[in-house]
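Coming up is one lone chain in structure tokens, specifically the form predicted alone.
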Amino acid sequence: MNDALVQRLRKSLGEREGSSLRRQLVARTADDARVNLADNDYLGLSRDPVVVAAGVEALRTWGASSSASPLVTGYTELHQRLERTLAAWQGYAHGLVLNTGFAANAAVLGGLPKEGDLVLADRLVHASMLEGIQASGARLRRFPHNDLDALELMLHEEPALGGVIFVVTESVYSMDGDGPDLRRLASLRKRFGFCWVLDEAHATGWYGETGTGMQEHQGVLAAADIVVGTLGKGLGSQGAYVLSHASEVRDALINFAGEFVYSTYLAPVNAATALAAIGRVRELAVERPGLQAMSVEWRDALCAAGFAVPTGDSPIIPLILGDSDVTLRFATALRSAGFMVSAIRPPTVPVRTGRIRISLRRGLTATSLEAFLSVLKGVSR
């Protein structure tokens, strides 16, 4: 191995271990018992019995892989059907099935803006959304976190362009848990005329009646342009998808979207999978309200114990701790302790905000969110 590189990542790999910012790999076992607060499975789907059924059906019709790109043979009627059903399902006409999150998104803002257009990106987007702002060629303003003044004075500001004007923002953000305000995103799309780009994957299942998401639960279902969602959160599955208004969007991904082009496509037993999941979704409407109730719950009891976490009712808690050896140290405690939790550091989040993320799911109970705080209140700042 050419010794120079190896001395230089040698370096890079220590600065990050004399921060306590180095990752590491920890391997998960089948029957590991602790309570999962990390994970993104909220509602239980991965393991939900009607939801393994169909994956399990799938496995022996169309075996394990897709074998081959979709513009090859991958693309299977699974695929199709999964497609139109979330479409139809979301309010949109045209849908299209990705690998990953991280592709679809570095797919629609890679692919779509373009030289002499504007993105308008709030803060705190996720990396994929950034590395394809960046990838683009389009010019990047950045307004502060859920600040809609903010963007408004910007799109003020800006002159009329040849181009066109992107505004990308997330339902519910994943580090944070909190969103903007989609009913006035939805007015100001109106009156500028802009593309709206937005994420709805930590909402899907857990907001809205038939549960799909944000924009159903404020009140502006299809408002946004462009929908980006996954199927390995709420959904339980793999694999992400782009929901669009205008079938030009479907069509350019398929044309010159590397992401979706060049790599072996999503199994079919994780459409199968997905599609069973959107029918349990569309079943646990009455349970919606416990969920989000429990998450008010639960950021009230940690108010009351001394510890700072945001007002909201998202699945997603952030534990702000600050310094990186802090934040370690309660995770340590917390996964002896019997808690399946993850410590985040920068650069996931800003310097100074490390973080235990917690993520609830459907079936916790009052003895859990006890007996978190109670190992909470041992550990010292």
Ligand SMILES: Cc1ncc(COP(=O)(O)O)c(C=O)c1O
Second form
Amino acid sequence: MNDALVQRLRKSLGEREGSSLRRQLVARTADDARVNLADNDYLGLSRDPVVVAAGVEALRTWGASSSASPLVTGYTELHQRLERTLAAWQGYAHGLVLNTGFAANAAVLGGLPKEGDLVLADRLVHASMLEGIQASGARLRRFPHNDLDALELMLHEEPALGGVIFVVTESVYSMDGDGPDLRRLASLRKRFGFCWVLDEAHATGWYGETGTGMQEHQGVLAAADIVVGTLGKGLGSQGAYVLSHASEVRDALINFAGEFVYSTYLAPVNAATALAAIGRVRELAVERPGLQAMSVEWRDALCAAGFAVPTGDSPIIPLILGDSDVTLRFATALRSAGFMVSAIRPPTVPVRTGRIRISLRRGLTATSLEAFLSVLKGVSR
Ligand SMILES: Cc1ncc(COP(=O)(O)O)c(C=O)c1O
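Now the other one: the form predicted together with the named molecule, given that the block above is the form predicted alone.
Up next: the whole complex, starting with the chain shown before.
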């Protein structure tokens, strides 16, 4: 290996090490029985018997791989059924399945905005959205997190450019578990005519009468021009999708997005499990208010124990602890007490906002909450 390269890599890894920020892979074992407060399988659907059975059947029918990119032979009847089901469920005319949420955001935001356009993005949008925007050549302005007054001001400030203005937000932010007022965004969109790209990754399954997400929950179903969602979180599968009202968005991705064109397509088994999961999500309508109530209960209990967590009812609770070494101390104590937790540190989150990202899931018990609190109380800050 080239020596200069190895030295360079060693230096940047050493810098991470020095500030307790070096990332390490830890392989999870199949028999890990710790209480899982780390993954994004909020409804536990990855192990739901109906979902698993659909996967087994698809494996028998289609094999383990799609075996080619979608424009060759990778696109199957299952993918087609899935994109149509997703679009109809969420109130859109067109849907396209992509391999990951990261690829979907990078494809949409890397491909649709062009030089001469302007993208106004929330300060905390996901890395995949940012990567896309930065690759697009469009001008980027970021507004303070969830601050729609600031967004409105920017919309007033920007002269009519001739280009397209995109507004990019999430509905539930992945590291903070909060989100903007979608009703106000919908009305701003009507007033200013921008193209609104909304990432619903962490809201699907948890919110909405039929479980589509936060647009449904806030009474503005299908208000965004383009929705990006993932199959790998609340739906317990793997993969992602892009929904739009205009067929041109789907056609542009099929024609121009390298992430779609030049990659072996999502395995049919993932499409089958996602389809089964959508059915389960719909059936869980009666449980959804209880899931949101659980989030409120955990937040209240954490506040009562002296931890400043924001109010809300999403599945993600940021337990912000500050410096990376303090965050790691809490994570280590929780792990050894039987909790699977992730310590989120910069650069994933802003400096000195290291946190345990508590990820709630269906089926968590009051006993888990009590045990969790008692571990927290025993760690020095
Ligand atoms: C808001 C958001 N969008 C997109 C993604 C990427 O989705 P995927 O895991 O399917 O690549 C993530 C992943 O964590 C996310 O938090």
